[in-house]
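Only one chain is given next, in structure tokens, and it is the form predicted on its own.
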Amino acid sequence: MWAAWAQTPPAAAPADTQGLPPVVHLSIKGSGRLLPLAVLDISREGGDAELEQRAKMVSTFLGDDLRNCGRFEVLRDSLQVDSTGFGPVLERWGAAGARALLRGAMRQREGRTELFATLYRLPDQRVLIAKGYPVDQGQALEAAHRLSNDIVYALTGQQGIAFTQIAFVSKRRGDKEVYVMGYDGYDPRPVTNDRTINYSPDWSPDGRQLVYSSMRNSGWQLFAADLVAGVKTPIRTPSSSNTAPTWSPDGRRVLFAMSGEVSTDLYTVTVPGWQIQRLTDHPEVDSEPAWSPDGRQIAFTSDRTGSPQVYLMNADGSDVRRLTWEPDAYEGSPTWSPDGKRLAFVRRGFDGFDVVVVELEGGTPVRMTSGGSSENPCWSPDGLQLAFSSNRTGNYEIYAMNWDGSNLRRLTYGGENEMPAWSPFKAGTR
């Protein structure tokens, strides 16, 4: 939180999975902005038990991906195609208001297992996807991610988030280390093993590096961890108290808060080159900076008018103006939506912090969470999701939800998990 400070050992369980929704009546027309997508049970060529198990795994993972991407109302159809053929199934769902239908068949081909998936646009029954996805041992999750991303692209023309990742800080092994996991909470793995306190990870625009603040060499020092090469490089600054780092949208600089003898102000440092530029100069604390997606503005937290509030300024430090005005409130941890139209931040109430979202062009701040204390919000790269940490169940864990507060789900289990940072779209995937 405010100065970037905040919080066992058992391995985290996968994210909550509930499979696909139950069979729905054909009278359902879909809800609002969500595109109604009918999904048939995956059929199998043959009664092989292993084939059936892989079909169930893919179905569960795919259902989670489609439900959690924030784009579809998933309509489940467990009816099998009868002797009249597949055409009537498409006609029924088209008449019911579904905009697309997905069918899949698990089969063996040349000694390998694959899911052959077909996506139809409705009501014209145009085939948008007809493709095989490998589902050999250990590939069920990857196959589901690839298919769900293909569905998102085919129906919306936008990238899917199934291969994105979330960096976070966890105490599951005793110390506060930086971890990375899938967007759905699967496969958490450590990035650091410093046996000290690490905070505030943030992704480089290319998704290759994480910048974070660490106590590994005494004092708060910034590091850049190359996730591909496995190399961690110290970022040189003239202070031993550097916190809340964040990459510039062009990947050339890191913006951070640096404490001197008199105050804590905001600075940028080039990476590499280590050229320092001061952006704020105020006797009170300025911290928690966040770049706008176009790199022209910076949001940050400051207590220059008393309690911490969210401020905006130009990227060169000029034109500082206050954004939040809730009387006597503590408001901070701002983060921009990828389209630059919204800002998420936290506001302290009677029982802790809540995540609040405001439209930057004249909107009213809307509270998105309740129960416990919800902190450190971050946006998914498509702008449809928010991740945050919350102690609503006792320990701090990472949660995700649609940006409007719906579809809340828990991603981590045990070990005190906080400070999530959502990656950009993974290179090479749609």
Contents of the next structure:
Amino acid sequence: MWAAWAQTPPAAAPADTQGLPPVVHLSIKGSGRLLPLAVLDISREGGDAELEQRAKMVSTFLGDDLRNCGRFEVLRDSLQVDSTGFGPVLERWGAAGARALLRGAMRQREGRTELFATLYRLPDQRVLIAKGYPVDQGQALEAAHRLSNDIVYALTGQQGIAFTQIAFVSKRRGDKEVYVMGYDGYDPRPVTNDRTINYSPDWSPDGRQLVYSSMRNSGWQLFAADLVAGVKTPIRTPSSSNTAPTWSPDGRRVLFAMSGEVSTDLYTVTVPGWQIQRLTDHPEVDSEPAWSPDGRQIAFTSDRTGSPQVYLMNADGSDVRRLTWEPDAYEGSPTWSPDGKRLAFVRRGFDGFDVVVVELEGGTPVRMTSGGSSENPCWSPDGLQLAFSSNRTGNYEIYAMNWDGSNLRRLTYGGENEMPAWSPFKAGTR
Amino acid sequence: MSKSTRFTKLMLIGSIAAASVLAYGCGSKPVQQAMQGEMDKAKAEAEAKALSERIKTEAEAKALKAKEDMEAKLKQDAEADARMKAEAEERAARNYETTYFDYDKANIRDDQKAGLTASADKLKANADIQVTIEGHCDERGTAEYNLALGQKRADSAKGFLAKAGVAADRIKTVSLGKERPADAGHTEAAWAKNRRVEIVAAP
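Could the form predicted in complex with its partner chain be given as well, to go with the form predicted on its own?
Now the full complex is given, and it begins with the chain already shown.
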């Protein structure tokens, strides 16, 4: 997987295109408006049943990627191009309102199989992508991810999330271990094998490490797991109760909750170096901190008014202020959208918690989930989606959705899966 | 009936039968016969008496042994009882009452103070014991907030014990948040049982 993302062009695209001209000026903002994208069935030049099988696989993976990137309304077309040529097809789709059309053909050359993809912008029919993707044995998912990311970049100028990963905690082997899986739920693999309770994984900004809290040495201790080197380093602190860790945006420090003599407060620790700095000092609980993407602010949960509420403060601990003023609300687990404009958090409703999103520029929190208890929301690195855990089926499973609540899908099946953390665009795994 | 006793009885019956067959078989010479009969009879009687005495002795020995066995067993039972009682007392000395908390609170309720005071007395009476206080929460809070709340409850109980005279360095604390509910239910009654601290002997 590591090699896969490294090769994914165009990796240079920044998440925020401010100051950089996008390749095409199709404006898509938020997830409220989806871009209509026509996708023709993948054709094949000759070949056998195996080639057809692989074409079907790529087609399925690609369809999922395009739908689940949260940007497109995928319009399927089973049309086969006949002798009249391809022009009328493009014209018809252009007239129907599709903003782009994807055409793919499987072909075999010198013993290798590839998917040749052509992406047309509509209605002007300009070719944005004309490129071959190797789809030899075992490459179908990777080919779909690469093409999907190329399409996202060609049409929006932004990076796709097809190679992102989701870290989570699962009880599938009996204890609570940290796992990592693809953003689509494929290929889950264990990070820890501690036979204890592990909690709260969070990605380093370079996508190479996970920090988490573990009971493996009787108290709660923080560890940094290097996914590439496969090494786990304990993070030294003066307490035996270190929880809810999260990396600073510059990757140099970990922000976490540590309990002292009186209560649990927020601290940072440099990694490495282990220099501790105290941020809050209150007799009631402060926990679940989240750093704003620009590093200037921190959101957290505090019990200082008698029930858990979401608060904001400056990164040095000054200017603590309450986020919402809902009477009797029970809130927690705040997390910033990557552009820093929104905060997702949980608020208790009738059955348990629901994920709510609030615009920080002012606005009322909007509930985005319903049914069961939905907890621990986290944003995709492009800010278009939220993953969370929910017990709506009776057991905790990981779900993802567009941040407005649409396109909800389940990513895990069985074994109690919780505490998802969406990786940055690059995520290094073994 | 033991094997040896049964064997003795069979021998007795056998001897009497043999004696009568012998007497019946010698009827042709009356005097000799009568003398022989007397002798045989006396002999048989003596034999029977000896045998019956032997049986009586054996029965007495057996009764004595049974009595001794019974006494030994009673003594053994009494010892076992005493041992169990001592063990139960030792367990009780290490068995601490669970302390319960109000929703989203970590202060020691008035109705929970007697239990914790009893735990403090036990700890003071057994100065060699180290304990861990585990803090627990009901399922309604968020997972990470609950770890902090459970820790606060454990610290609160530790503070109470320390104030009651238990050396603080004998007490460790740990929070398990909502990971280990005492009652798996989803009712207020279950939640009330889960908002708790438990004192356990340190391994």
